[in-house]
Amino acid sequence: MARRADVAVVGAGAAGLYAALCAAREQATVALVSATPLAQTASYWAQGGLAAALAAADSAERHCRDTELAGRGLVRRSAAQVLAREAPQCVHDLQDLGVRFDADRFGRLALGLEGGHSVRRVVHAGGSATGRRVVRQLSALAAADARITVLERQRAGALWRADGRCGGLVCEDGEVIAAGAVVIATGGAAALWARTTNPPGSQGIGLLLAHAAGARLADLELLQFHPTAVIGVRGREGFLVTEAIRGEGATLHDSNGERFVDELLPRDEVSRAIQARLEQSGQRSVGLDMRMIDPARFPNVVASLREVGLDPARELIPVAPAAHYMMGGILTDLNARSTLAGLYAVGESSCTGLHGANRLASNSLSECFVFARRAVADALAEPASARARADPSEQELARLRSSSPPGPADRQTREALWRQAGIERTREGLEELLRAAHPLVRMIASCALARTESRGAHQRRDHPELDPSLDHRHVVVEPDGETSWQTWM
């Protein structure tokens, strides 16, 4: 006998924990799939904060243009337009529900500057301490609805399909919900590359599930790297020092002590200007200088240094690029429909185009909470009859029990996607990624080759320039694993 629900989620991270609650709100049952319990998802460790358009002096009209310029000619410009003008709320939205952004003397939210923003317009709880703070204040609410069942340390093993629209998912266990609709929420990917800011289990698993069950993938290429990424220090690699901090006033410097770069351009230049220097002088870090900045704006990453021995009000901090945010994932409409109906992504997991081919800095916690109540609206708004939550027969539930997503990737496959699919690719060693075991590394490649250009996060070099010609077209794999271009304008 299947589990009922209203609405499915697969993820409790920020997108998750949203979903459901938005759901629950009106009135809808539903279950939330957590692989690990309640405020221990990747989101609960976002340093970043939510983007938005709250100053007098900004704009959504602003907010939309600062994206488009970020994103190098991929942006979808509705995808853009809808989160620019739907951010505030949910900052909003999320004040009522509890969670206390940081504020100035006057009791005005304190609004944050990062890389690619022309104003400051991000918001943030606890200095650094964004998703810790939203996480955890969601998780509670989550917990204590009636309407919401939470199913702690399960892991969906498959979705099902039934009169061609999803109809629920199989837990690893061989628990069966039956769902009017399934919202994946499961985030990225970059976990897949060796030298990562994220947990071990970012590694696309609800991309796969949404792909076997016949979704399209798209921009699997467009790999975010996080310029300032502890290195060489045991307990802490890939440690995120936030952008914030650089916001504020933080400097960057090479082995000679000089400044190289501007510190506040888009994340891909900021980047690829590292790694440039890395590469001249021999060393595996540059220097981050935030000795000027009050430790008690940061605490969580002042404590995290210290706690290894470093003192950022002392010494300069190690830092050097590392894989931190998949632009890419299942392709959605604005309304976070998948292109097999009945099944939602919202989140890392999800492309709706919005980040095109460099994400501008915050827009992520922004996107989880806009598309996540545009996701839930969408989903019960369609008619009953066509949410009809059938059981899988015997047959299929018996196929689907025995089906199960890939493990994580080893440390050669990680190793090989960092070295071949990094900051700089060649076709050679893309083609080289064709043979991987792990069917998402072998995607990533056969995005990264279709585009035979250079644009934000998406570096060919043998292929150094961009092409005007793929401006506003994106790599789709289609359920058959081939690949094909859209145009989204």
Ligand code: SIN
Given for the second form:
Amino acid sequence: MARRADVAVVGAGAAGLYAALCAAREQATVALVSATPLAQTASYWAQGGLAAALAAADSAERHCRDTELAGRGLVRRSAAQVLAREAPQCVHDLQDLGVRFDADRFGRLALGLEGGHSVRRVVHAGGSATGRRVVRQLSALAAADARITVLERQRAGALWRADGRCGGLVCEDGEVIAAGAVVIATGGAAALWARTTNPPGSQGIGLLLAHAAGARLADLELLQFHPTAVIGVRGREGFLVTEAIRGEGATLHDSNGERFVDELLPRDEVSRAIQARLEQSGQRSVGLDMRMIDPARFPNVVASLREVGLDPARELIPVAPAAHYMMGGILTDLNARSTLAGLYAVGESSCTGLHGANRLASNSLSECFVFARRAVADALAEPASARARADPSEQELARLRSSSPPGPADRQTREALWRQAGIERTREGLEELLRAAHPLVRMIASCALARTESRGAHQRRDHPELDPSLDHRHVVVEPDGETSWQTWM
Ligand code: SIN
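Alternate state requested, the form predicted in complex with succinic acid (SIN) (shown: the form predicted on its own):
Next comes the full complex, this chain leading.
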């Protein structure tokens, strides 16, 4: 007998929790499936904030323009407009839900500056502890909400379809959840790369589930490298030093102690500048000088560095780029609908086209809230008759229960991805990845091979120039695994 819910949400990070709460607020019943205990998801570690045009000197148009500039000719403008217009409302809604964002000395929201933003527009909670604060608060609300059933330590194993529509999911332990709509909010896939800022679980499980059910994926070649991950320090390999610290004046130095880049350029440029210095010098890292930063502003970063014997008040921190954020994902429209009816995707698992080829810092948390709200509104607006589904047949169930998604990629595969689909790629290297055992690695390689140009986070040594004929053109992975092109505006 299947468990029933109006909405099933897979993933309990910022996007999943907010989707669950938005649905419950509309009197819907929700099954929230979380592989980890609540408040231990990747979002918990998010140091960045929410980008929202809240300053008097700012506007949605300006936020949209900065997003498009950073995205290098691939941002879907309509998605950027939605984000820029609706992010401020989401910040206020989160405040109403009890999230306390940092305030300035006049009691107004304190706004931080990050790379690619032309004005201060990033709100934080507890400095660099934003993810922790938001996820803790939303987790507490979800746990206390009678309409939300939290299924902790439960993993989705497959999505099932009936009449060309997603009817629910089967969990790895065999439990069946029949739902009017399923929202995938499982985060990204950056932990497929050997050097990453992400927790080990971020390997694109939601993308694989959606693709196996027949939904399209897109832009998998577009993986953002964060410029300042700690490198060469046991116990903190890949630890992210938030960009907000550069926003407050921290600087980057090469092995001669020289500054070599404007630290507040968009991430793709800063990452490439660091990589070029590393190749010149043969070193593994450059130095991040944050000695001028008040440690009280970024308590969890400073504490994490001190725990492993680094003192940011006295010495430079060794950093280099690491895989950070998957800009591609499950292809969705502006209401977070995937190409399979009844299936939605929000947050990093989705691809609305908002981030183009290079995400603007701190747009991702805002995206979680803006598009989670839209997904739920769209799903619940469907007539109940369209959402009512029969349970899967015994035969279908047996098939789904025996078709679990692939396990985590092994060390060798992750190292190959870092080597061949890292900051610089070549046709030969990418072709090698086509032979990888992991299906998502093969799909990433196919998308990266198709994009025969260099743009944003995707740099091809064999195609070093941007090809203007590929502006607004996106690589789509069809249900049969073949790639095609679509134009999004
Ligand atoms: C950061 O704070 O630098 C990371 C957050 C983000 O990816 O926007």
